[in-house]
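In the block that follows, a single chain appears as structure tokens, in the form predicted on its own.
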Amino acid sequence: MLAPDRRSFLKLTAAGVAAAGVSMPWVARAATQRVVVIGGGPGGATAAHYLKRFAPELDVTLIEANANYHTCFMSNEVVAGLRKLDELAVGFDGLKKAGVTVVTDLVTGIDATAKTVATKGGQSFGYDRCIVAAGIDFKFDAIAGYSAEAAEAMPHAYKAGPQTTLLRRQLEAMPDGGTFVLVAPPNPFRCPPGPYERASLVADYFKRNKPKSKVVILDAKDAFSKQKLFEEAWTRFFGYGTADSMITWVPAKQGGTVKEVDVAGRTVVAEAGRFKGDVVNLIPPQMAGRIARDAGLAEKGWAAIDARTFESKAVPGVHVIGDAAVATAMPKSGYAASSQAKAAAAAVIQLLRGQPVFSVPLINTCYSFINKDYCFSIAGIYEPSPDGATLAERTDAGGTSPLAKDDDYRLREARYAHSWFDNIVKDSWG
């Protein structure tokens, strides 16, 4: 059996497809080595998939609480009525066919001393290395009056599933001439352009169906990802910057930070005053998912890692990837999680085999829609520092879509985005 070298891994990472040639010899060991992967999102699924791809002899177990996973990427299309939620559902049959043992259960603990993972169903799984893709949780108590229960009236819809459907139904029931209030969270959070894409697609839905309605974005920040591209599109399609603009953005410096909510009154209290919405979409501040916090991996809200291997700095033998990890300059996104998963899978194999670990650049790509035919993107390449302390973005690669492009250009990007979605789903879940 052969393990990946740097060149072949770079091909796999850059293309997201199977490249073949590899060159590190594998010496058989007496006992099968075990890797447990926690979480079946794009990070965990990709890690499990590539562990078996790089090293079929490994015993790889993926533990995920849900029988199906709904991707967060493209979920704003569901909110805007451009896609059905079922179209975002992915199963785990592809991973099973690849040789991954898939367990549907909730992980309740990681014992790093005994090297075991416990589940709610009473199962225990031993590991030689563990990969945790814990995703995010919300800091509901960061905003007075908000809670997990309040989210059933003021949905966050930032984990794809029932909340996505709830927000869509609220928008459908909203009267023409109503106001949609979106509360954007402070950094860091999952999918930095996500709230602004959502505001855009909701405004497009209003333009087509409820043209007297308005979108108000209350923001805890003074700048956001792809801002110039969003504002260019908002100006063109929604009259942004005029008295009749369908979209109003209130940044932190203008009092956009929300401190309190009145759920019954559908009102949020920001530094700029009180804002009443017919629909309120409140995206709370975020932190690493529960299992990362409970296991001591995320001591300050997020999990510190070695950027070369994604091994936890707090708990040896456990690697943290995706949204839960502190990947410094690298954003929290589905594609970033997938890229990190491949790097972590390669590192885990090399560590198990006692081989030197090579570090590789990581990739992020993210598409944002204004309407079904108008899209733009951002891409970045990130290099781990020699000591693994940081991931820094390269300045000689990547970048955002250019401004002032015609409709054909934006339509091509929309088609690229949907092709990207199909490819990452196949690459991650098989």
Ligand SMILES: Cc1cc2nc3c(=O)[nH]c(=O)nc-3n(C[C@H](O)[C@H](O)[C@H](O)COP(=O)(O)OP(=O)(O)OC[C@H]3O[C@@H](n4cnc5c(N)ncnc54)[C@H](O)[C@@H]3O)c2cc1C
Contents of the next structure:
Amino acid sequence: MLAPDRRSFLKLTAAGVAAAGVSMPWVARAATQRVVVIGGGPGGATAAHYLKRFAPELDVTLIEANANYHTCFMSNEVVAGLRKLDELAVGFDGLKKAGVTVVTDLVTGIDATAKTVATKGGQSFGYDRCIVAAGIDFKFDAIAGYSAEAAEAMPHAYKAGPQTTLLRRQLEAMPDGGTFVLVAPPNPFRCPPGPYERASLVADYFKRNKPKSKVVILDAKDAFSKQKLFEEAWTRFFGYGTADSMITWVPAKQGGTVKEVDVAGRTVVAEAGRFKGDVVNLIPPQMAGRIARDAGLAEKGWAAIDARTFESKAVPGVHVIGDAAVATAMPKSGYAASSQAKAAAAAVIQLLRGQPVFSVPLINTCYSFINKDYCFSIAGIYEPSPDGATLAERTDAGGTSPLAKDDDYRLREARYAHSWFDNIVKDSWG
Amino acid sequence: MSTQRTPVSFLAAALLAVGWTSHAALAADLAVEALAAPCAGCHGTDGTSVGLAAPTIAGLPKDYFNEAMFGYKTDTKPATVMGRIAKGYDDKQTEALAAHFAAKPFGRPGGQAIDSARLAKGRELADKYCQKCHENEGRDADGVGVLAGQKLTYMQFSVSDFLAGKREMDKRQKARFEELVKDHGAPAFTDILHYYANVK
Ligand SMILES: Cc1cc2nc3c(=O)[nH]c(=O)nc-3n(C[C@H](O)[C@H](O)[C@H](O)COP(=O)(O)OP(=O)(O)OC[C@H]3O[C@@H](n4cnc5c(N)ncnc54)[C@H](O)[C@@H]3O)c2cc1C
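Next, give the form predicted together with this ligand, keeping in mind that what was shown is the form predicted on its own.
Next comes the full complex, this chain leading.
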């Protein structure tokens, strides 16, 4: 007999186990169990990576529409000219090395009865469990006059890539004394402090290069993440609250909600009036990525899950993590997507092994820059509630950086933020 | 070629191949792995940081890890996010994390901005003032942190906290710090830290 292949090896193992009187139900059940992961952002990449790390015997396939990925994290630094877009590019060789089968194709359907995933390229993949990390889509039609095409003139720059570069170019071309209008979306949306970090970094760029220019934030909300920290920094660096503040924030209650745009006139129509921008950055309202909606996972726009396992409440055998999921009270962040991916990977493995699922605390930490040396954070620890209804935030832990800290504290957080970027990229994509 | 194996040895090989010895141990291993995994976002996969500021936490002695977490929980050790994060872990979880990371190798991926002009002087000063406690070029960590290959930025923050009286020092360390500052001035720490950060 030749050296046994993997399959007969495992069968023999099961026989050996029976002989030895040890119970190994998951090995006996199937030779190789298959997990298909959809989406290669921080959620999907981390899930695939950690499935292999936790259970090397699994057959893990990651299907991602694009050959490489640009992280949204640190993309506001590209917008502000502090970093090149190339520095945000990641490929999938690291995951391949870790034993993940990586497929570049667009998933067009999930058949939860047959347990198969179909792609645009005509491929079909069987699974024992499926993890969906499809990110977000924009509700282009929520704002009259806006569309995917209009985003070529009024970029959202809220999926990193060509949109990020486009916004950067527009800001570079803008004359000094111009106005940058940023339209911030209603909740829930990815990276809750993201629009305000962007406004800050653009104001910092203006201050250094085009000091007569202004930033106007038109907001569909009356409050935002890390607001006190942003306002403290804006007051210090940009004269916020004074007559000639570089940054103006118009909350919903003052008419900041934008309902319509005039793309040719570079004008947005808010309840408070018409705002003409030399550069307009419109971040539209959001929903779960299309495949989550098409597969019946996201009836109300986002995928409802059991917080203990991340299994869909609508479609058994399919787990949803990251931005596409309702993981309340966790925010939609890259760190949250990564933590959820690891917890979901562990849960999937235990379900496949027929073991009870344990729960572990999940971490989120999210940094926001005002300028290259001034940064602050929010951190939280989350645990699934016993009924799996929510990921409850520990009230005795977490929180934001304190107000009124010295520059050394803000500088340390800037260094830790960049360090975080290097670590999370390697940890997710290998 | 035929290979003759008994079922039992075959089983042992299979169990070794997947790295466990019993059903329960496998579940327990996974539980600890999953508990520790979110730390990697900032501290790197398996606790070896490839970022330039967050410290590597692999290979730290359990006591050192537990004490650090206790310091963060009680706000007695200077921190940015760790004061907020440590409070989310109870003593049992902290101890499991300490044991988990202590068993991982302290990786030294390099990539730090080392000033090679400082290395000789740094080594000389380290031999005189530091190596009694930070033995084996700072690789050993008997009751102290690992310095060899630790992140320069993190060590600079730590030293500045020690010197500013924000972070507690034991008697021995305090005496050495004072002696070094008296003999060579505080900037001499920079030479020492570049030397330790550069140890492979
Ligand atoms: C400006 C900005 C700054 C940010 N800064 C931070 C930060 O500092 N820290 C932080 O933690 N988070 C940050 N975020 C948030 C973070 O980027 C997101 O929360 C994170 O990307 C979510 O990860 P995900 O894997 O769920 O989704 P995504 O990153 O959106 O990935 C989804 C992937 O799935 C693929 N996909 C979708 N549908 C299919 C399909 N049908 N078939 C195949 N592939 C498909 C997509 O191509 C994409 O690659 C920021 C976001 C923005 C916009």
